[in-house]
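Next up is one chain by itself, shown in structure tokens, the form predicted alone.
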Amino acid sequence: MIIEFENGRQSTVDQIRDLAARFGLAIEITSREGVYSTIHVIGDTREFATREGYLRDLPGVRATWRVTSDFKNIARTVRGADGKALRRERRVVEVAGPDGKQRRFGAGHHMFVVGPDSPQTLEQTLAIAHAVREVGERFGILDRMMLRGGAFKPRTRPTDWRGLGMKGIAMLDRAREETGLPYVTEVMDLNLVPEIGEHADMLQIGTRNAQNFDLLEAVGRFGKPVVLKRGFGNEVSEWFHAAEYIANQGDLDIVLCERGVKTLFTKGGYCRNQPDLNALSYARRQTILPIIFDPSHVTGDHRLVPENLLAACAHLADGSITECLHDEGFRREQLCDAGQAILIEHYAVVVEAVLAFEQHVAPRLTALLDTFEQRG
């Protein structure tokens, strides 16, 4: 539920907060210049919404909106009792780094999340981390760079290498300590959420756990920023509902990640998963959440990563999450997904291309899309 209220009405805000707490809900205030601000009540608001009459009568309350969408917390459009629609602002998800910089997903610039498929050795992990930092410094975008790395690996075959677990987390911690870059890592077990969450700056729900609802709720309760990958067999609506499981626990700091789906056409050897680029645009129109793209898992081939990542830019993705190598010789030693990891020196060329797109193409494209949106 969304409540618009007159600025300066602290007693009204306190009453709304107290009522929300009675139903186990949280509130988030979006302050605006001018007369009015809004309160977003986060969680399962069905019972709370029965008090809508009481809320409308509070001093300074201008309007209330119930969300008619099935994914109530993350929906972009809400409607009031009079049927009037409200278009909500897209959310910015912030991840703080030890270097004092905020990484802001959804703030209008492409975020670059990049690193090893998995921390396999300390030397490899640190080499990649320092190389990522160097790319950020070279282009003056250090506040847009983050590390990724899967210490816990869900694998199709139980005999395949499944990561180093907490030893891998320790390597990522060391990389963050040396470079100042925050990192995101996958969590697969709801019982490990607190332990991994105490280390990682951002948690990831992978494609195989995209509908592990107990895990989604556990991550939501923990409250750290989350990357939620789309399940490889999920419709877009199922992806949004998975995000709603997290949001219902009070955590709206969710970044959606499109990583391709399995289709009849992914067995021809030219891609690992079918990229659904239209899902990027659809998610931007239907939800308030930032959305990023995974060019590594849609291709399965490092030679196809650059063009896929740049294709996502044309759909105004808020960022990308990419697997990389520090040295071509390590490809033979990598124990998981070696073929799709791009060399960091090649990745730097892609970063430069993305920045050129932002400067020369994105403004015109954004203006055109805004025209379409205003027209309806």
Second form
Number of protein chains: 4
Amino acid sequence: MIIEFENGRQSTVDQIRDLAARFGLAIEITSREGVYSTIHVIGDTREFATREGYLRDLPGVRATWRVTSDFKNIARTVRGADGKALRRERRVVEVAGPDGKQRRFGAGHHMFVVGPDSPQTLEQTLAIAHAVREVGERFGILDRMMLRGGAFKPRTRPTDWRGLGMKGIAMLDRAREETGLPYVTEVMDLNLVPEIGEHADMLQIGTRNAQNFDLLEAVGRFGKPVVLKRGFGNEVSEWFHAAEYIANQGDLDIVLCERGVKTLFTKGGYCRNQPDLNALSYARRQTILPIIFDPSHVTGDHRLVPENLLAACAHLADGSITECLHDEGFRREQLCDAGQAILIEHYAVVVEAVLAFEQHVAPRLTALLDTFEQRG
Amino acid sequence: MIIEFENGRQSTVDQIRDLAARFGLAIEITSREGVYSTIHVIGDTREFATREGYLRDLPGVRATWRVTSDFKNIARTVRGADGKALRRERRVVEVAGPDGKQRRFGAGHHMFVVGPDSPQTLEQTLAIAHAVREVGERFGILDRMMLRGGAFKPRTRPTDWRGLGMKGIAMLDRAREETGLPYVTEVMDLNLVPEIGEHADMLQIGTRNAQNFDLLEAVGRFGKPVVLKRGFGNEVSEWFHAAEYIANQGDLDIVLCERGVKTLFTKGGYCRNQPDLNALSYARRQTILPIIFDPSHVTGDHRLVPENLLAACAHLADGSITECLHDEGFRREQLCDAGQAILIEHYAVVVEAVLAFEQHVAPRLTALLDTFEQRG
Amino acid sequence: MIIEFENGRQSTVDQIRDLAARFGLAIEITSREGVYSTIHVIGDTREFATREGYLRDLPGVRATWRVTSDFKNIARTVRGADGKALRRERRVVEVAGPDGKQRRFGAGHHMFVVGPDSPQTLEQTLAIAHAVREVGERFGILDRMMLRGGAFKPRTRPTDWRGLGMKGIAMLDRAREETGLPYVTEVMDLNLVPEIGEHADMLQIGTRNAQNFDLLEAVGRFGKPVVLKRGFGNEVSEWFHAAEYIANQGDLDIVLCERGVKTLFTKGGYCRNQPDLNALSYARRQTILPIIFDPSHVTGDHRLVPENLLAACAHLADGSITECLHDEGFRREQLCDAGQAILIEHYAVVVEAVLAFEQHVAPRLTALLDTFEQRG
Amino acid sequence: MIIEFENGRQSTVDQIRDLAARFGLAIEITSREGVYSTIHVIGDTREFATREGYLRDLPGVRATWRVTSDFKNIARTVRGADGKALRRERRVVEVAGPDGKQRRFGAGHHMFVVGPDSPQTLEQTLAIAHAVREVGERFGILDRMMLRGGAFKPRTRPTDWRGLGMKGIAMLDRAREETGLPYVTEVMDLNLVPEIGEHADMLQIGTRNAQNFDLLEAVGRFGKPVVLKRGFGNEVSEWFHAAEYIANQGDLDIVLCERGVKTLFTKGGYCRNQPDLNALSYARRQTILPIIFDPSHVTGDHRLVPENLLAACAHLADGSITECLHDEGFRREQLCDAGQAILIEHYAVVVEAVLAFEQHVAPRLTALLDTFEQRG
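Now show me the form predicted in complex with a further copy of the same chain, since the one above was the form predicted alone.
Every component of the complex follows; first up is the chain already shown.
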């Protein structure tokens, strides 16, 4: 539920917060239009909504809106008692960096999340992290950069290498310390959410756990920003409901991540999964959440990363998450997915292309899409 | 690894058990051909296999076989140092009933696992359980029957009803007590494996957790018989690897369960998922594990259950797991998947049809398939 | 449009036929309930239906019904002006044999269509045809048997063998002559419809031409019974519309044939296509047309034919179309799809299994499905 | 087969042409490296290739190369008797315009094929054609523009509007005359290939006829440039083989067109088909043919056209084929696919975005891909 109220009505805010708390719900305040602000009551509000009359009578409350979509917390369109629809603004998810800069997903520019498939040694982890930082410096986009790396790795085969665990997390901590770049890492075991969450700046739910509901709720309760990958066999509605599992626990700092779906059409091996870029566009229209793209897991082949990443830009992705390599010679030492990590020097060319796209192409697309949205 | 040895060589068995234990591996002994027996060393045997020479020199050891398949524990075909292939026998998974009878999956007859979608009240749970028992008595197949029921339910939407939890487990306990029929129930949260596992006779991994590897290992460590459903977006190889996650922990009492995959072709709603019955046949040829079929989740429609269940018989399924209803009037009170539970009186007709199939049709199919298998 | 009228009203029948003819439509009369009969006006009746008032006033006309489905000619449910629904009977498609016996698809028993992939030599063609006839004689089902064989073959690769053309047709003619069994054969080039149609007893539209609309109409105009295979990438609605293309030309003697769809899940090669048996059940509920199954092209492997064919029986298929071989030694000489032809002696076992299924299993399934249909 | 020979050896060329003709094959000469040229012998060269020794001994012949790929005429990689691989240059397909300018597909710039779904009236057809021409003039890209329009329309339902036939062709002729822009139009009935082909500048094979082999060969024999759409249920290998059907008749002027495949993941309606842009990239690496993209049929929604078309640019498509509308008011009068035609003024913005992409983004991508290709 969304409640719009006059700015400066602190007692009204307190009353709403108290009522929400009694139903086990969190609230979030967004300033809006100078004079008015909105409170978003997060979580399962079915019981809470029975008090809509009471809420509307609080001093300074201008309107209340219920979400008409199936997706109570993340839908873009909400509807008031008078039937009028309100299109909510898209959410900006912020990740604090140790360098004091906020990384902002959904703020109108492409976020570059990039790093090793996994930390294997401290040396390799730091080499990549510094190389990433150099690219950020070269293009003046350090505040749009984050590291990524898997210390706990879901592997199809039980006998495959599964990452260094907390030792890997320690390496990522060190990389953050040396470069000032925050990092995101995957969590699989719900018992480890607090321990990993204490270290990492952002947690990732992987494609195989996209409907592991206990894990989703554990991450939602922990409250840190989350990257939620789409299950490779999931329809978009299932993906959005997975986000609702997190949001219902009071955590709306969710970044959706499209990473390709399984179809017959990639048979023959020209691409590991099939990117569903229109799902990305659809998520942008239907939800308030930022949405990014993972060209590495989509393709499984570093040579396909550049064109796939740019295609995601054409669909106005809010960012990308890419596996990279600091040195071609290291490829044969990589213990997992060696073929999909792009060399950092090639990644730099991709960054340049993305920035050119943002400057010369995206504004024209955005203008058109705004036209379409206004017409409905 | 499989080791064949002369019966009566207890000291050899002890030495192999000790060596396996040093590598953290369990062993399982199968009597074979009267004079000889085999030891199956379960788990990740890559290190252990370096001792193959030592093993072959133990008194009474006749041959050692390595698994050539990607699926070290569950593959049907193993190969000796001399290159000769051995086709292992298919495994019988036994579930002990409180009535003292073993329910045997893979023993050449169809196992009927049937019960409510979820226990909602004790009355409903017992009503169904007794109705199931009556069907079993009528056809003289009580030792081929088990109950099913979900107390912890994975739901796509966070706001949907998720089952009664441990209270539901208590109802299933009571149903077992009154009917003598053991039951299987789903576990989702790895922390609950011991608690649920203490009550249930068999644990189920659901389709959404088919690649929740931490859960698979927790269930494998616990050691009870498991029903492992295929992920609706998983290829068979991913499914078999999921079984390996359980087996690697020393638990080979796994029953595979095909429950339909997602395809575009069920669009229009004539069937919720598309059954992949040839995957069932493939699993029978490639693995030693029994394999059953879930017509309820495949179809989402009780009116389609009879023909789908019989079609699985045509593919020689080792059993089926079906949701049922004791009373048509209860359908509108059902809190989950109301449309897919078949009325118990209709289920009885299906049982009759399956028994007729076993008697009149299956022997002809089996004879043909044996011919094909011998020809290779 | 369906018009019900009192028997014996010949002048009314003549008037309806004349009116229909003025709109370019054919009619078909079905006797019904002794006293009344129905006229089915076949083709695009949108214009014709504007005369519904006139038709209802003709002497002896009891009711007129419009088809409410999207599928004007083949839908099972029609609706009168009073809104009442009528469930039409399913159609029996008859193919006349040179032995004077009608082969009847949809008449409540399984039709066995079987023969070589292609006629390659007269000797091989006759050898198979005689072997098929022997099976028919052994089980007393000659009037439920037909031959099949492709003389014009659609091949993915242009350099692959494409059949003997009219020479192959001549071999099939000879096989019919010697065995008394009618045959079905594929037509691809619309210009050859009259020439092939003059010889063959039934024409087949293959999966790659399932939406070759000019060919569908040419076959519909020719008027002979047709087997219409589903396109391997087609949803059922597209398949039904393809049948409408034929029916709109006045030819309702259409037998639908499910032959598997393409999905990712057969990757790994355990089955060439994925059978969609619930589509078969759906077609039975939604259309008046008989529906058969092609286990050979579904699987691409003769060892999978028996269980797939029986599974189709579980879905109450009206028949099957199977490729067979008279002699295992001939397999390596076969120029197309050698692996999928089942040896005739194995096919005989399958026939025996189907007959046992019809006798012991099918009646129980049919009774259940009738119950479901009556409840709606 | 490819034969490399010294320039100026006319008698050798004549001998090769004569020999090819005896095998029913055409040849095509490409000048190469100044001193040497190559002859491509088009069609099924299996018999012809037995004369490789004779060919190598002809005066001036430097090398002969056989195609190692399954795709004899269109593969990029060919291999000599010495085993050395040669990477052929990608083909430029030229379409002559009445304005004397060649439209060149595959020449390193994006080709803009655009026009109405179908000519419905002369007025509408000319209005759109002139609007298209204006866009071309505004951006100085008239020589990169073509018209499109369907006069013979494949429709899923037989009762839907199927276009104006030859009357529609006459309207397209008139549009070409007035604007100087050549046009492409679909042909479905193989008997109409000569008649339509006499008018149109380029023929199109639609998705439903992608494996209508008789039609493919008829078009190949006719010899005009062809747009070959991928079947929505076809794997890329089937698509390439379809191109081989055309090429084998001596016509290599084929432009491949990706138009989306059917997958489950577009369920919910956010996009009609799922574009497979990596298939486009794969075709570019594996074949010599230009490849374009159809954003209109992929999406079925004009509001999704801009981002999808730009995404295809990210995959370096050689062009696009788009349905457009001259006037929003006409949308409700459109008889087919009204929702997918983009307004011409919006299309102009897309053109601008594509040109910006070509200038600022594509060179960086191309440089990277060249690097990858050189490394192999």
